[in-house]
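Here you get one chain, nothing else, as structure tokens; it is the form predicted on its own.
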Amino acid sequence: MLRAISTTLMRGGTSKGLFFSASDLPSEPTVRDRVLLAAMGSPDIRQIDGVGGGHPLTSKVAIVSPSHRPDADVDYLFLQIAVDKAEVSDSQNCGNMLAGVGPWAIENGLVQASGETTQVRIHMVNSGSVAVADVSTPDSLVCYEGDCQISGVPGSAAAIPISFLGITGATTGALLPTGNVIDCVNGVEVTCIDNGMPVVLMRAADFGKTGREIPSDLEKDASLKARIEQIRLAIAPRMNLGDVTKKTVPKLCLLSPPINGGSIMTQTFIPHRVHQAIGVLGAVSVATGCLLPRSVADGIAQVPAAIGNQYRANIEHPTGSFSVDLKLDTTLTPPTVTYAALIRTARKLMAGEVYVDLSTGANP
């Protein structure tokens, strides 16, 4: 028997991914990961018997309700969906599908449109923390449509510029999550950020790498990959993670110097997976290590000088780069970050009912 539940395929950003409203699912999580693990094809590497696109930036889902927060409209989960285990993560947030709740939501009747720009305030339940997206709503309607380029996406879309509040330490508790800039795991310095996104920061040279490989060959270099996992099971519990053996966080970079006239260059796994860009969290994390003294990147960064208190790191990744805007305190120790900023864009694909096998046992 197959059991119909509404949902909307987005874009976000470069990920993509399922948008569901909250009432649609089982409130029961290990019930309501079952359904969702059926509707995207997991546990298979190709995902063939669901909608899911065989790799982690395309086996995103969304969870999006009305929020009671007196500071949010609505709340936004979201869910990692293993593509070849039978695994839901809410262990991190995503920046990338965050930037398709604020359409969603206008479109699904949460949000009601309001001028040119409607301004959305999402709280991001996995970290507990807020941010604003601006959408572009002419004539009180979502508008796609636009001249704004992301890097890893063809052609063009409308501006989503979104800004972060309280993300410093939001899932670790504080920006350097050991209390250090540097440590060393295994004979490797590394700095470890959670500004957004738990990341753990390493040079490339470290590893032997320029920065100049691609995702398909780093994953094909076992030997990399196994120092990396030994390095993220290690420091995991020093950055107040715990056993991190089944989570996706922390994420991990190598970082080399810009290529293309930008601030860093940077190659992530997430884990096990290399990035085709990297995430917009993670960024955000890697442009605050770019700004530390005395970090990994200190050296290798080149981040141009502050307008007032305001930075912008232009953060190269394998398909490109983009931009993120932050304003520091510089008058504590460590400086911290008051303001982190980022357009992305994102575009509906399509919209209907997902079709769920009950003999999984996904019975909702």
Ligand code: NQM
Contents of the next structure:
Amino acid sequence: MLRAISTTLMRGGTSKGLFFSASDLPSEPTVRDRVLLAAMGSPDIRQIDGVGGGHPLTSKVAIVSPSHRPDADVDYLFLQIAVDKAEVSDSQNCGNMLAGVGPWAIENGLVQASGETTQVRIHMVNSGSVAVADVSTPDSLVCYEGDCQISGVPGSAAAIPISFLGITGATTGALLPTGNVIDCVNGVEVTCIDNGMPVVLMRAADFGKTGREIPSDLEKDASLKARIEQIRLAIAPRMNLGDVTKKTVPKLCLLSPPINGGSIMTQTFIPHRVHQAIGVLGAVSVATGCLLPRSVADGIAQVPAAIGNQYRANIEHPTGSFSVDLKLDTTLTPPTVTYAALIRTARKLMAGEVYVDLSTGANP
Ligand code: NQM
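Previous: the form predicted on its own; requested now: the form predicted together with this ligand:
The next block holds the full complex; its first chain is the one shown before.
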């Protein structure tokens, strides 16, 4: 029998997925995950029997609920729904879907709109850290239209500035989870960093790449993909991530000199597909790596000098670039990033009910 569940389909940054109220989903995680796999149409490379878009960036779920934390308005749990496997993972955050959480929370009565801009404090359940999003709300209604353009999304929309607090080591417990600025894995020098997203930074040149290869060509390079996956599986336990065979972290980022006047060029494995752009918290981690002396980005990155204690890194990626603002406290040893901010946009695409058939659905 088909079951109808209230949901909203939204674009958040360069991602797309379903937004649910936690109270509309089963509370038992295995049953919930079965429902979400069925809603997305996984496992199936085309997700033809569900609303997923056949790519990890369009197979995402945000679950939102009121927060009990004094420093947050809402809780946001992100779930990555695998496309071709019956797997649902809460091992990572998603800063792109995060962009849709503020508007959704206001439109669904979890946060009261007030003034031209409404601030929504979002507890990111996956990592326990807090993000603050400024949502445009003229006339006390969410306004999605605006003139802000972000790379990887056609057209323009209302800007949603987002700042992050307490994201350093959010997933692994430390900015440098292995304890080193540089590690050597299978003969390749890497910098493992977690400023909101655990990422393994590597020089593209060490893999014979220039930074100009497009994602689909990188994905066709079977030997490159195998080398990268071996590095991921080998380094993850040393990053406090354990066995990551079924996890979507760490991400792996090939670094090369900037191509279009930015700070650095990136090509990111997420981890089994190549990102068309770059993840939000992934970009924050890369930007942080660019400021770290002796990291693998040292000598490649060109970050403009700080204004006050604030840096702006322009992270280039296959479809444009992504600006990240970072504040660095140089009085601490090692110097510590105390604040990160960036701009995203989001758009409500459709609201209604998704129909799931649990008699044929896959078990996670
Ligand atoms: O790093 C893709 C995305 C992401 C994650 C991924 C993200 C982030 O672009 O915060 O947004 O790295 O799997 O949505």
